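Have a look below at one chain only, the form predicted on its own, in C-alpha cells format.
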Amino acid sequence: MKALDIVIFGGSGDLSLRKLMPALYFLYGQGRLAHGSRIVGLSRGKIPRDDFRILVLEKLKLYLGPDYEKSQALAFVELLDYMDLDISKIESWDKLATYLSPVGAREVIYYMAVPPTLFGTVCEQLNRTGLNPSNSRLVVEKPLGEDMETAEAVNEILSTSFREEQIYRIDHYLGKEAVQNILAFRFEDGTLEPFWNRDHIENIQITVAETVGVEGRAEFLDRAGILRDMIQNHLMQVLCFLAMDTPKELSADDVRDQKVAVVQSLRSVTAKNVADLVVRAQYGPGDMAGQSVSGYAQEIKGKNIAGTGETFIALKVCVDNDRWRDVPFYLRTGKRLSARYARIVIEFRDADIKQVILNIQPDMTIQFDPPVVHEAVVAEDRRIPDAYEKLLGDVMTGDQSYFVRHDEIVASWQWIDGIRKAWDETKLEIHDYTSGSMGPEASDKILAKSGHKWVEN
C-alpha cells in the first residue's frame, strides 16, 4: 500500500465535513491510508492549515457520535493540509501543482465535493497544469444533469481531462451494505437463482419511502421532481442488481454490463401507456407522528416556484427480456409517508416460498415467508460502515464495481426522459396524498389491475 493524496474541492463544505471526512477518518483507522498520505481541502476561503484541522475535529467530534475517539482523530488530522483555490486565477492552480509535484509520483484522487457548474473550469484546469497522470482518479456525485442533453455535456467536460476509467460517478445508494448485499445474496450462495425469473416470481416491488418533506430543497425538487431525484439515481440501482443477469463474474466491468443490459431492456414509457404505467403526486395536510403538517402548496406559497414537481411517484417497470418478460417491478418513492424506510419484496408464484423481503433500512434483515432455516439478519451487533466509506475505500483501490458508468446513465436517462415527454403529452394528473400517508389511492390501482397489493409493514 502506497502513499497517496486526496483532494477535495470544496473542502470546508458541508458535505466535506459531514459525510467524506468521517468517511477518511474510519478507512486511516482501519490501516487503509498508507504513512505519508495527505488529505488536502480547497475552497475559496483563506484558513490557516491549524484552524481547517481544528474545524475538522469538532465536526467528527459532532458527527461520530460514541464513534468518535479522541487520539484517532488527532492523529487522523495530522494528515489534513489546506490551501485557498480560487479556480478562476491561474497562479492558484500554479500553487496546487507544486504542492503536488512531481505530478504522477504518487496516485491523486480528487474529489468534486463543489456544483457541477464548476465541473468544467475544475477540469480544464486539471488539464491544463498536467494535474490529471494515468494514475489520478476524479470523483463526481450524481445526478449528473437532468436529463440526457445535460448529462452528455457533463460527460463531455469530464472526458476532455480524464478517460472512462479514471471517473468515479457516486451514487452513494450503491454504498450502502444492504445494496451491496443484493449481489451477495442472488450470487455468492446461489439457492435463489435458479428460481430468480419469470417462470417463479410473480411481481417485484421497491420502496422508499420518506417521513420528511422537501424543506430547503423545496426549488431544486420542484423543477426535477422525485422522478429525477430518486428513481433516475437510487431505484434505478436497486432494480438493476435484483434484474440483471448473471455477470461472468464480479468484475467492475461485467457487472456494469450487464446493469446497462436491464436499462436498455426496460419497456418504454410513452402518451399511450402512461396513465397505465406512472402516478405522480404532491402530499397534502396531514398528520405526522401526531403534529398537523402543512402540505406542499401551502409550504411553497408566496416563494418564486411554479408548484409543478411531484413529492411521490409509483411506477410499473416491465423489462422486456427472457428473464423477465411479464414480470411487474413497482417502484415507489415519496416524500412525507408514514414511515421511513427502504425495502425489496420479492413475491413468488411458488407455495414453498410465498416472499422474500430484503430490508435496506433502517434495518439489513432478510425475512422470508415462510421462515427457512437459514433466514438471518444481515445487520450485526456492530458499527455499519457508512456509504461513503465503503466507496471511498473503493476509489483508493481502484475499484468501480459500485460506481455507475456512461453508458448507464445514458441510457437511464433516456428513458426517464420518456416518462416526462409522456405525461407533459398527455397532461397526466398530479395526484393529491395525505400527509403520514403511504400516498395516493391512484397508486394502489396500478398494482390492482394486475392482481397485485402494496406490501405495507
Contents of the next structure:
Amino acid sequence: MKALDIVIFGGSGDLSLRKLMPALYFLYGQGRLAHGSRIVGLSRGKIPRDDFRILVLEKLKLYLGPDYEKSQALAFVELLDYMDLDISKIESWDKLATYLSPVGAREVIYYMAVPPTLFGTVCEQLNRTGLNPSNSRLVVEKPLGEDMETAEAVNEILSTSFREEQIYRIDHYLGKEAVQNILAFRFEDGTLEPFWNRDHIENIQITVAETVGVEGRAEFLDRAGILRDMIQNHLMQVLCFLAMDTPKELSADDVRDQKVAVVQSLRSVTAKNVADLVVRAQYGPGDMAGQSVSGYAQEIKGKNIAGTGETFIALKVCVDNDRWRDVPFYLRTGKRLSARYARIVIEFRDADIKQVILNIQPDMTIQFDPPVVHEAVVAEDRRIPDAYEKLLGDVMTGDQSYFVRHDEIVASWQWIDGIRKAWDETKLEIHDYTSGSMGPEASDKILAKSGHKWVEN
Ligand code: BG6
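And the form predicted in complex with ligand BG6, for comparison with the form predicted on its own?
Below is the whole assembly, all chains and molecules, this chain first.
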C-alpha cells in the first residue's frame, strides 16, 4: 500500500465535514491510508491549516458520537492540509500543481464535493495543468444531470479530462452494506437463485420511506421531484441488483453490463399506460410523532416555488425480459411517511417459501416466511460502516463495482424522461396524502389491479 493524496474540492463544506472526513477517519483507523498520505481540503476562504484541523476535529466529535476516539482523531488530522482555491484564478491552480508535484508520482483522488455547475471548470483546469495523469481518479456525485440531455452534457465534461476507468460516480445507496448484500445473497449464497424468476416470484416491492419533509431543500426538490431525486438513482440501483442476470464474474464491468441490460428492458411509460403504472402525490398536513405538521403547499407558500414537484411516487415497473416478463416490480418512496425505513419484499408463488424480506435500513436483516434456520444473518454486534466509508475505500483500491457507469446513467434518464413526458402530456393527477401515512390510497390501487398489496412494516 502506497501513500496517496486525496484532494477534496469543497473541503470545508457540509458533505466533506459530515460524511467524507468521518469515512476517512475510519479508513485511517483500519490502516488503509498509508503513512505519508495527504488529505487536502480546498475551498475559497482562507483558513490556516491548524484551524482546519480543529474544525475537522470538532465535527468528527459531533458526528461520530460514541465512535469518536480522541487519540485516533488527533493522529488522523495530522494528514490534513488546507488550501484556499479560487477556481477562476490560474494562480490557484498553479499552487495546487506545485503542491501535487511531481505529478503522477503517487495516486491522487479528486473528490468533487461542489455543485455540478463547477464540474466543468474544475475538470478543464485539472486537464490544462496536467493534474489528471492515468493514476488519478475523480469522484462525483448526484445530481448528475436532470434529464438525459443534461446527463450527457455532464458526461461530456468529465470525459474530456478523465477516462471512464478514472471516474467514480457515487450513488450512496450502492455503498449501503445491505444493498451490497443483495449481490452476495443472490450470487454467492445463491440458494434462492434457481427460484429468482417469473416461474416462482409473484411480485417484488421496494419501499424507501422517509419521515422528513422537504425542509430547507424545497426549491431543489420542487424542481426535481422525488422521481428524479430518488427513483432515477437509488431505487433504480436497488431494482437493478434485484433484477439483473448472473454476471459472468463479479467484476465491475460484468456487474454493470447486467445492470444496464435491466434498465434497457424496462417497459416505457407512455401517455397510454401512465395512469396504470404511476401515482404521484404531495403531502398534506398531518401528524408526525404526535406533532401536527403543515402540508407541502403551505410550506412553500410565498417562496416563489411552482409547487408542482411530487413528494411521493409509486410505480409499477415491468421488466420485459425472459426472466421477469409479467412480474411486477412495485417501487414507492416519499417524504413525511409514517416511518423511516427501506426494505425489499419478494413474494413467491411457491408453497414452501412465501416471502423474503430484505431490510436495508434502519435494520439490516433478512426475514423468511416461513422462517428458516439461518435467519437473522446480520445480527452481529459491530459498527455498520457508512456508505461513504465503503465507497471511498473502493475508490482507494480502484474497484468500480459499486459506482455507476456512464451508459447506466444515460439509460436510466431516458426511462425517467419518458415518465415525465407521459405525465405532462396526460396532466396526470397529483394526489394528496396525509403526513404520517404511507402515501395516497391511489398507490394501493396500482397493486390491487393485479391482486397485490403493499406489505407494510
Ligand atoms: C438523497 C436525496 O440522495 O437521499 C434525499 O437527495 C434523501 O432527498 C436521501 O433524503 C435519502 O438517503 P438515506 O440514506 O437517508 O436513505
